[in-house]
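First, one chain by itself: the form predicted on its own, in structure tokens.
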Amino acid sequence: MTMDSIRIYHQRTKHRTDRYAKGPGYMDWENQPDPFRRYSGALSKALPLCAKDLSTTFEQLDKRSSIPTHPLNLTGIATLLEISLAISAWKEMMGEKWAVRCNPSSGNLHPTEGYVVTPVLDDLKAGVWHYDSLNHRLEQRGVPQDEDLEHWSSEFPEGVFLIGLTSIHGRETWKYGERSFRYCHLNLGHAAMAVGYGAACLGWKARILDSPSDEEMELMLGLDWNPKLPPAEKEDSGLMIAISTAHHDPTAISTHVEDLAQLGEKASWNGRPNHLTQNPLREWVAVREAYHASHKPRKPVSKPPVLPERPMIANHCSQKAVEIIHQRRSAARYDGQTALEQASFFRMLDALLPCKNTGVWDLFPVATALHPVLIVHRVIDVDPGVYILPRHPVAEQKLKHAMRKEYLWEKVDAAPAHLPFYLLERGDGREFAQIVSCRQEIAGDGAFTLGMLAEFDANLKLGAWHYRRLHEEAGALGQVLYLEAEAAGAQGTGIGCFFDDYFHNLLGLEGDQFQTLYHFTVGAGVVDKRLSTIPPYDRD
């Protein structure tokens, strides 16, 4: 029944050329949700701003063995948060001021909250800490009982701690209505990959744990401690990420999750959350139903997929990785003229393929399930047209069988031999790209745009909770594209508004075997000179 409910939700939240998914219909600016959650009364700990001292370059991320391992301490955790979930800058224009974060968010609404779960570390007490990104500090939410403190710390293997990511769906529904559940999990994927990049910069490892259930996450992070919180402001379980130093296995904590959840149930929970709006947010029944229908059960600890060890196209970006991460922006528009270098284009595609060489694709504990279909506009020595990048060999045959029979499936000669990049159809696809993207001009003005086709039906049959996972993988791909675009001197933009079935029809796809979940575009961004940039934190 839950699988059927998720299919129904997915169909009802598709944008169509004659109507959009159900939303609020207007912008209630006076009741816009606060994008920052704080817990008054909780013990807080200011974190040092030390990311600027991190010497890891962006090109080093392809060679994890070349990155020195930072010790697991408060400075390391502070650095990880500063380059994954923190504010990267403030923007100001015409008296309006807003924050830009390392982890992008649809509509800059930021439904994702971050938590750190640790044993006793130097200068950090054991327990559950909420990350206050507005002030770059930790707030101690969960304190183990005195008699449980030793047991709590013993559940953490040496060199391992946890990052928990949650969603406040009400922040998204304020603007996007029923489609918000999709966006929240795209945002979780962006944030998770941001954590993955941050860990790699420190010489650490990051792995999403697929073992904990929703209930275990709720108990461990104290998400259900305050029943009086308005429903739309409640936090729902998202992802639990194990972090370890280079010489330890992050998945070693998987078998301890159940015990940590039980200890969390007995812990003391401190702090009062700020209300996000003056008036209660509207509760969208479809979003709530989608969350429950995609309930994640407890999963047995499984072996992660084996990543291939293969050659990678060098990115030749000697800039510090932290600088690339902090300069990332979503382009508001492109110049419609600048072409992307062929080498940079192939490098971006290569970075989307799972690979053992780099530290970031270790993040996912399950097999690859999304495949980009690209509409190329302006890439030097690459013909305009429709292309595809199957991210594993089995999917290639399935896609060939499912898509238009007249497609060429010509291997692009200029591409490196290991890159499974195929031309489907030559021609100017700018108008097509623009219409698909809810008629947004930015999709036709860049170098290329793409849609991410998910192996939808096969994954839902594994469990309705895979609906979340597919969107999270899509968000992770988007985060890779954002950073690779910046490293190439371009800019990316995630596109959440697209006409789902219009895209499917043009590709000749029928049924639910493949569904597009997220679109993205890369190009030469046009800087609005009215914008001013302000440092993220007013302290050293």
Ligand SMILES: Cc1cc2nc3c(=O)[nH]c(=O)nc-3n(C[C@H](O)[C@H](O)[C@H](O)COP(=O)(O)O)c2cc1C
The other form holds:
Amino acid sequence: MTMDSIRIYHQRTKHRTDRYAKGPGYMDWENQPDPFRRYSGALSKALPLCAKDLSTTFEQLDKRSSIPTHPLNLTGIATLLEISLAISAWKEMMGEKWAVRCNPSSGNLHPTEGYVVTPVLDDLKAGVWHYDSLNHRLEQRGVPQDEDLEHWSSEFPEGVFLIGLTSIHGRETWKYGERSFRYCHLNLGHAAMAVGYGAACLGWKARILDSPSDEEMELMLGLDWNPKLPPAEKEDSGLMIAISTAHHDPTAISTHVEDLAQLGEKASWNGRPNHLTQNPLREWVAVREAYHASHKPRKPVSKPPVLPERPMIANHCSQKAVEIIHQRRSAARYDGQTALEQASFFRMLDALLPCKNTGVWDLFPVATALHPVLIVHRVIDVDPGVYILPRHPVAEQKLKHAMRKEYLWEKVDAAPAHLPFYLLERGDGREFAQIVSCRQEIAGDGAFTLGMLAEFDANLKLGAWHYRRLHEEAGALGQVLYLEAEAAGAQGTGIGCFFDDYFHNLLGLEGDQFQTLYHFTVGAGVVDKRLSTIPPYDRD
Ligand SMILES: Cc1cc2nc3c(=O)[nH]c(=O)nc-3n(C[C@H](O)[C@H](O)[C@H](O)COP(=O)(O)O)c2cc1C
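With the form predicted on its own already on screen, would you show the form predicted in complex with the named molecule?
Zooming out: every chain and molecule, the one shown earlier first.
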């Protein structure tokens, strides 16, 4: 039943060339949701701004053993947040001012909220802390009962704590209507991978926990604690990420999640959430139903497969990783001229393949369910045309079978042998790329654009909650592309607006064995000189 519902949701929220998925149809600027949640009255702890002291370079992230591990303390947690979920700059143009963050978000609406769940640390009380990214501070939401305090802390294996991510769907539905549920989970994937990179910079490990159910997440983060919130402002369960220092195993906390949820149920929950709009936001039934239809059940703790260790194409980016993370921006325009270096292009593709060398792909237990199909426009010594990067050998065979029979499947000779990169068809795809991306010029004016084909049917058969997970993996891939593009001196832009079946038709795909879930463009961005940039926080 729920699996059918989520398939129906997916179909009805497809953009088509002759009609967009159901949305509000206009922008109600008077009632734009506040992208920042705060909990007034909760104990608040200002966090130090110390990311600038982190010397890890971007190229060092490929050699995790070379990164010194930071101790688990308030400074470490503050740094992790400052390079993953914090504001990275304020932008100003013609009297308008808005914040951009390390994690990008569709429409810059930021549905994702972040929480830190900790044992007693030297300089931080035990409990559940909401991250107030506007002020870079923690607000203590959940306080374990005095008699439970020791029990609570004992549930955290040494060197481990949790980051919880939630979604406020109403922030997205305000602009995107029914398609918003997809966007929320793409955003969660971006945010989770932002945390993954942050952890890697500190020499830490990050792993999304597969075991907690929605209900356990809700209990652990106190999401149901304030029933007075209008439904569209409610925070829904997203992802629970275990973080550990280098010498510990983040997944060791998996077996403690049930207990932590029970203790969370007994905790006292502090602070009053701010209202995000003046008038209550409209509740979009299709989005609420999609959340319930893709309910995440409790899963047994399993040992994930070990990632392969293999040669990686170097990125030669000796800039500090923190700088790359803070300078990351979406290009709103591309110059339509500059070609990307071949080596940079192959490196970006390589970074999309999980391997053991880099810490960032520790994030997912398994993450090879999506396969980029690229439309290359301007890459030096790579013919313009349609290409594919199957991220798993079994999927490669399935894709061959499902896609157009006339496709070439010619291995690209210039690419390193370990890169499963194939030419499908030569030709100028700029016009097609633009049309498929809801006619956005960014898709034709960059060096390449891509759509991520998910093994949709097979994953949904594992459980409807995999619908969320597929979008989260897609968002994570997008985050890798954003940072890799910056490191190569280029820029990226996530593309959530695309004509789903128009893309499938080009590739000759029928049915829902494969579905495209997210698109992306990389190229030479054009800087908008009218914009000025202001530092993120007014303190040092
Ligand atoms: C899931 C997702 C979908 C997006 N879709 C589009 C899109 O279709 N077109 C576009 O120009 N930008 C798109 N963006 C880029 C956002 O507009 C951008 O991230 C946001 O304005 C914040 O700016 P920043 O990335 O520079 O921080 C998307 C971003 C995300 C994360």
